[in-house]
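First, one chain by itself in structure tokens, the form predicted alone.
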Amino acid sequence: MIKVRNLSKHFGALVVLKDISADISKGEIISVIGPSGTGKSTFIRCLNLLETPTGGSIFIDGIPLLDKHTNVPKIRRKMGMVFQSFNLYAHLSVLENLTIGPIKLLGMKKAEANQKAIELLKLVGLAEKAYSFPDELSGGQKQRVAIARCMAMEPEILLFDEPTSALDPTMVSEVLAVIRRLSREGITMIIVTHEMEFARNISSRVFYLDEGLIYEEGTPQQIFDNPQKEKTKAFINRIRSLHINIASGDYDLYAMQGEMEAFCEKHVVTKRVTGYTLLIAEEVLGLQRDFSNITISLSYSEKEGNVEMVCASAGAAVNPLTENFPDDEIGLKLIRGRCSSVEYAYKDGKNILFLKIKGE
């Protein structure tokens, strides 16, 4: 359905896409993953000419998209695109957002367009919001309306540009659930996403973009469980981290906890585990004797779903986990009670605590 050959895109001297070639069959669901700034969004924007490629060729159902004789608006009608920022018409109701395209571009009668719009709103769980305006909706609801609006144009291809990146973590799941449901309709989808588990579960193939090209591609099992190239391995198995430095006993506990809470929220860590994390950090600092050089690091492994904490403090070797450490017995019990493992080491002149926080 889609054939891309030697696609490139330059923004002045900046080369974003170098040499992308791909074949995508009807009904396939392609997840496009990779580090920020590697051209993922530019790639799918080139597919419907929201960005004009610098070089290469794109064929949609055998029709050369970049040929000057091609009816581009007609080809574009085969594609729907869902953006990060919804792009709904604020002055129109939800129902009007869905019907304006079919009426004006497809020549559909208003009654027919309204009926179809209501059916699509039922599909995304928002029929009761038909006469609401976008400002009355949550972020997740706006994105579901945006998806329904795309479907109203009867596309054969759906392009998703990080559809959950602008959402509160609590709203991500409702949008992903709608995309999962659409995946059963046989529509060809290309999804730029940072939701790795979602990409693993929904995709027929995964493209890993790096260095301006499709650096590695394969089934979800191949890419997520057995990547072949080093950069893919580093990306898939990456550990996301937060580092907080403390240089005084007068540190700002609340600012530190705020950073940790934001970190946990970003990675959709549950409220219980987030609470454990904040408590453990406070109790670990309560065990310290020298505050001149302390680093607390939080790590989140997306693949394993684990939160780990490392506290490194300068000074002579003092193990707070031993029975003869008198300072805070209650704090130590709290730490052990909310961690699945707690270990101590003295290395390079630093006392280091390794703590693995209990999950659900």
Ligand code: ADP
The other form holds:
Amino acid sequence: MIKVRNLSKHFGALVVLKDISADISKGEIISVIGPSGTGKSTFIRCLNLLETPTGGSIFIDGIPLLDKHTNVPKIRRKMGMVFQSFNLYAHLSVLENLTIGPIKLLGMKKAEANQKAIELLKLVGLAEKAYSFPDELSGGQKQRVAIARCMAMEPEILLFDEPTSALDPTMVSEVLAVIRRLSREGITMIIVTHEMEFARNISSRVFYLDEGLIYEEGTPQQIFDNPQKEKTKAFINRIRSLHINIASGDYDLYAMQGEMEAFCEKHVVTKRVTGYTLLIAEEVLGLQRDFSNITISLSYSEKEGNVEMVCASAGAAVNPLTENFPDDEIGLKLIRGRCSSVEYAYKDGKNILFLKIKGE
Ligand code: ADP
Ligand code: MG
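Now that the form predicted alone has been shown, please provide the structure of the form predicted in complex with ligand ADP.
Every chain and every other molecule in the complex is listed next, the one we just looked at coming first.
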């Protein structure tokens, strides 16, 4: 359905996309991931000509999009795009936001457009907001309206550019749920996202963009569990773990716990394990002597459903598991009770504690 060959895009001297080739079949769900600034937005904006490619070709259903004889508006109408920032018409009601396109561009009768809009609003769970205005909606609701508005144009291809990244964390899941629901309707979707769990669950294939290329592509299992190339590996490792640096005893405990909590939430770690993680981080820090250079890293193992914590602290070798202060006893007990394994090593001038926090 979509065929891309040697697509490139330069902004002046800046080469964002070097050479992108891909074939996407009807009904496929492609997630596009990668570090920021690698051209993910540019790539999908080129697909519907919001950006004019510098070189290469794009075929939609065999029709060359960049050929000057092609009826571009007609082809673009097959594609809907959902942006980070909703882009609803503020002066129109939710219903009117959904009907204006079909009436003006598809020549649909008002009654039919209204009826269809109501159905779509039901699909995204917002039928009762039909007569509200965008200002009266939460971010998550706005984005669901934006998705319904795209669907009202009956697209065959939906492009999403980080549809949840402007949302409060509490609203991410309602939008992802709607996208997941639509993914069962057979529409071809290309989704740029930072939500890796979502990407893993929904996609038929994942494109990792880097160096102006589809640097690596594969099934979600291949890309997330077994990436082959160096940069993909580094990226996947980075997003899987959280690193917190502490440079003094006056570190901000609450900010640290907040970051850890957000990490756990992102990885759908249970409330209980999340609670253990925060508590153990505090206790582990309670065992430290030297706060000049500490790194606490968390990673989530999907396979085991547990969180691993590594605390590395620079300084002379002291094993807190054996050479502890008397008042460390309680902390140690708390740690051991909530971990399936606690190990110590001294390496490269660092005292390192490895902890596996018990899963369910
Ligand atoms: P991503 O979506 O992966 O974060 P983008 O596609 O937004 O990356 O941007 C890739 C690079 O292209 C960035 O360096 C960005 O600054 C640059 N860029 C994007 N759009 C434009 C533009 N319209 N003019 C100039 N530079 C741009
Ligand atoms: Mg982007």
